[in-house]
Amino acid sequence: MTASQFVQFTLVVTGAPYTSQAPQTALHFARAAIAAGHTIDRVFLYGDGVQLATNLACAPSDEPNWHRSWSEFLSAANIPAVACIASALRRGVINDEERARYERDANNLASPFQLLGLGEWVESVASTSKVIYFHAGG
């Protein structure tokens, strides 16, 4: 492939794990993508998909952990992502910030994730080539 053939993906995760299959595509999707040689600008997480970056969720050990599948991969292939910060409060996923701010007793939003709202999603959209969106269907 040449340069020009290569492209630069934002992925929009809005089904949650375990209730959906979006996570889990969207992790193949992500994997395949950058085995291909193309890049990710980051990974956007909306609605139910908040749901993933929650590190107080807990794989039975017989089912894949869709949590640390995301984390591990996010990290190693230094992808940002990010969870929508009001999607996530409505779905008590919560970085420390935000603890402080609610006076609530603890936090639980997983590394690599970060809490920012919608316009990081449009920075993302306006900068990159290809945006794909991964629901919960229904």
Second form
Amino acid sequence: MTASQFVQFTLVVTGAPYTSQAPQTALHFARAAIAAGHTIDRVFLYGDGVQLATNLACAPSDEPNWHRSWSEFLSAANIPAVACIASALRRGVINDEERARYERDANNLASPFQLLGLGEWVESVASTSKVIYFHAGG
Amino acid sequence: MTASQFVQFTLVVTGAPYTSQAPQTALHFARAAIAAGHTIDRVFLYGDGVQLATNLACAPSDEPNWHRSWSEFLSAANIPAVACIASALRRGVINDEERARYERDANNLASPFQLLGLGEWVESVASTSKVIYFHAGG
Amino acid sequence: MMTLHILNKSPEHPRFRLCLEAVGDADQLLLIENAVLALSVEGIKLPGRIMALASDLDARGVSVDGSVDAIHYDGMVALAAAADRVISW
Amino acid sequence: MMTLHILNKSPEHPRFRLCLEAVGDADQLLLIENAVLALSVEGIKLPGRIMALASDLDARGVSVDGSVDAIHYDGMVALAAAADRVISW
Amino acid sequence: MSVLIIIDQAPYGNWSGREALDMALSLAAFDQPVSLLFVGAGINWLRKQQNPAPIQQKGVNRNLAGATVFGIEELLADQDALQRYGLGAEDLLDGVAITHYDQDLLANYLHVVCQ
Amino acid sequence: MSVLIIIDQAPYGNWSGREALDMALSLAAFDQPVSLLFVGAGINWLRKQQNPAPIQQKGVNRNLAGATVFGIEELLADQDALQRYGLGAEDLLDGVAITHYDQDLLANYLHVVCQ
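Could I see the form predicted together with a further copy of the same chain next, after the form predicted on its own?
Shown next: the complete complex, the earlier chain at its head.
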């Protein structure tokens, strides 16, 4: 690969923070990809990975806050961030629209995440993007 | 065992709903224990198990709602229910007090769960209760 | 000391072996959730007295012969109540 | 077709074996997270060209000899960008 | 860009197999070529006699049995996994092809997901 | 009521080992007798040279090395796991006792947790 061959990545995170290392590894990868001049067209959270999109997590003050680091990175780099709506609803991560639909008292979807369907992921798979998965380890 | 030998159980759930079968198995066990005349002195959620204590999960209408089933069972049977506060904070399950402390916009702890420390679990272990664990499978 | 071992991992999981090594001849082994699949694996030798949750067997379409007791949740409660010690794997 | 295999499971995990069976001689194998522990297991034969994430090696106190390339996240990105196909195990 | 989704987790004990199946169905819904490969404990998704009603979960048999109707190209079962679990072709859902998990099989797909 | 907490998961890749350690420390804080047993991939918690700063996690070495100060009675390492990972006594944190995982070992504890 020559330096001019930039790649468009889609990152799919399926492991939850403070449960797996997946969101951490994915964030390190994402930062390094941007630093190298590549682009990230979408970050897609699936399965337990949607837990990264809650804005109610409160990390102890002596530990890194992976939720905030991710939100700040996505906003600063202007990367579209999607949590799979089916995964998120089951696991209690909802936006204002779903709060109203399901008649709940609150919503907890962190900015800049959106709740959208698997079609977003299909779009990445069908495109020229390189889709890289970050699963829970073990 | 004769019919008169009733046992006091503590149930510890460490697997998350819609991720593992643990909360389902634990609920079936809990109902059968009560039906048989035993008592449950405490249900303690630990690790990923604290996800059972969110009130924002929205199960599809054609699937059982394990969050609601658990809350209803605990309230009806008047069983003290605790989510480990350290596990819950990291994973974004908070009550009104923590919402205020961490300056969040919402809280999402389902009734009748309380956020308390591991000392609650220690109390069960040190007592005459039989502590039964329900971990994530795989 | 009679121990009830509750195992919920599929036979591929490393915890499965850990559990089997811990089961004594006088112990009881209760297979639940994915662990019931072990009953259809050729050549797995399970120690102690073997039981399995009927609903988990049904869910996964696993049938058992007379050497295994298929029990329900009330049976699981009775076993847990009677055991000197319960270990969940 | 050159495939980069990214493996993050410890050697006890059933996915570990699944990955090793999928790695061809011309492929690259990148060990990350708990998978770096495999480099200290006696007698594990790893196929293809082996790399490992330096930060995960450091975290777990695993040292490697010259047969393994310890790389950083920028190296991981470069490998992923250059590969025809990337499989995360 | 043909996609292979590998399922190596047993059914019902966790959600990852179901969510992998949802991925396959989504691809098919958008007319993307996709195949499913069942290996290891994942082979148990393919048993005929599943009845998850007692554990209050949805059976996937119907979805899997109708997979090709939904546009999924192949349902592949690894031979070694079948043998390990004592399963013959007669024990499996209709429409399953028996194959052998190895590098050559994977080489047929440009995108491989092992969730 | 002596408690044994078994750790069979490798460090840092998931949180279960850390949360098991927190359980042990809590018991010790309330003066309850507790021991920790490291088996399988969990043995890697006991390595001397861990440096999780580059992955921004907290090292547990300090907690483990001071375990007995905190009131944890024993840190036990399974011999087979040590051998598998090529670890000798000199590679381990101070205060670790080498043992053999089997039924007899577990029989010493009335409460066993394998999280």
